[in-house]
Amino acid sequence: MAFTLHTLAQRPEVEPHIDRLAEVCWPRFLRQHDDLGLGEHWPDLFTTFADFQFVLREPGGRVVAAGQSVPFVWDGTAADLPESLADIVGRARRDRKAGRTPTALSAVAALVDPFERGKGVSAEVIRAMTALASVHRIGTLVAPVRPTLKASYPLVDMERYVRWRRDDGLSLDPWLRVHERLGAGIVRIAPCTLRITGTVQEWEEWTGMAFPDTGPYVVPGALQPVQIDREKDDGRYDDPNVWMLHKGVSR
């Protein structure tokens, strides 16, 4: 199926779109305030950087899934990649500010509204990030990759985890396994990309679980469990995600 790109720089009336899917796509409790500081740099997605969100709707005009992200300098190693959601886009302020010239885009979010998964579409929104770099010149495509089926798995360390394979080779998990068959590759864990804290009873209302006793719990979205401390009153949820490269974006 073909689907028509429209950014938020068209058509600014897409952006409810962009938060609607934001809404159902995420985890209740990865909603909450960011405490590396993401929320600071959040609204200049929609202003400084509107070129590169985006929407994808289906021939019939329904937005089907959005995507985010934001050009930023990199020299190519691994070690000057982002730590977080929150470096990723200020650095990407910083950048636009100083005037110094982007040399890679990052994606920031992949939103498939739920009833269109399993259909293709979010590899369509990877094409679509390729071809937001491909139009600005950008040579270079990086994704801070959340695996969905981590989730699963939360007892596993990442760096285990990435290395689960099928017998075809590829991934185990489906969301690394659209971005290998896109010419993707592994560079590296971000073992924290957003840090989400609260109190016990945030977190019971953000989960709809309880916490009855310190220590660490499974929650259902969560891919590492979460830190629960009863005596400081205080809950800490650190996510990891998983860099990845897309080679041979055009200039």
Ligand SMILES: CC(C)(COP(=O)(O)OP(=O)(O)OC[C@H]1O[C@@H](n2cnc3c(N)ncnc32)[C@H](O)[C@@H]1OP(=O)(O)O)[C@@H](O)C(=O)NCCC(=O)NCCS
The other form holds:
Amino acid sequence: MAFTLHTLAQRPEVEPHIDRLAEVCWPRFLRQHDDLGLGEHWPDLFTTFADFQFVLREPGGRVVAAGQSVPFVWDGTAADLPESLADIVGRARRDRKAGRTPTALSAVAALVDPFERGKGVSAEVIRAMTALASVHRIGTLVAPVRPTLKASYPLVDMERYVRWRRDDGLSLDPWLRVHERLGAGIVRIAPCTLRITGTVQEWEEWTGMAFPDTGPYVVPGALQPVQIDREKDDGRYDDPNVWMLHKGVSR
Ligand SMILES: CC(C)(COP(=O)(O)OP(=O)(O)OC[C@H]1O[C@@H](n2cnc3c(N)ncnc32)[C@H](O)[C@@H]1OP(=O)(O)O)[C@@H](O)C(=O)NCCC(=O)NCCS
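For comparison with the form predicted on its own, kindly provide the form predicted in complex with the named molecule.
Complete assembly follows, chain above in first position.
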């Protein structure tokens, strides 16, 4: 199916669609305040970087997916990749302010309407990011990928998880696999791209679970256990991602 790409800069009226998709795509606990500061940078996506936020419409005009990304200066090394989503957007902002020419586009999110999943739309979102990079003469696309199936294996280290392969050599994880099929390779693990903390009661509300004791808990949608400390009335979750590099974006 041929999708039409509309950026937020071209069509400011698409912003509510991006908000709606974020609302339905992320587990509730991930939509809370990020201790690493993503909330402070979030508005920049919709203003400074409106050229890099977009939706995909199917031929009938319905919005089926959204992509969020920012351009930044990257020296090409694993060590120079930002640690968190807040770092990515903050760094893009500093680069823009200093007038530096971006060398890479970083994905921030790919969101496919739950009713449109399993139809290959996600690859179109990545292709759209590649196309945007190309339009802006940016030669590299990188993505902090949140492996979707990892939520079924929250007790396994991410380092081990990313090594799990199918017989065809591709990742066991379907979302990593989409990136691999498009030519991307793993650069490194990003152990904490978002940090969500709250009181035990907040965590119980966000997850619909009870946390009667101190300790680690497996929570639906979480890629590793949520740590609950009842004595300190504190719950904490670090969201790990996998940095992937897409080669061959043509300038
Ligand atoms: C991750 C996401 C973008 C994938 O979108 P999608 O359009 O449904 O993905 P596709 O149809 O291209 O399917 C991709 C792969 O996932 C597999 N898949 C789809 N739904 C699946 C499910 N529920 N369980 C396991 N695998 C699934 C598909 O079979 C396909 O793998 P294969 O072709 O190698 O067998 C979408 O699920 C989403 O928006 N999730 C919420 C937000 C998110 O996690 N975004 C990514 C992090 S930034």
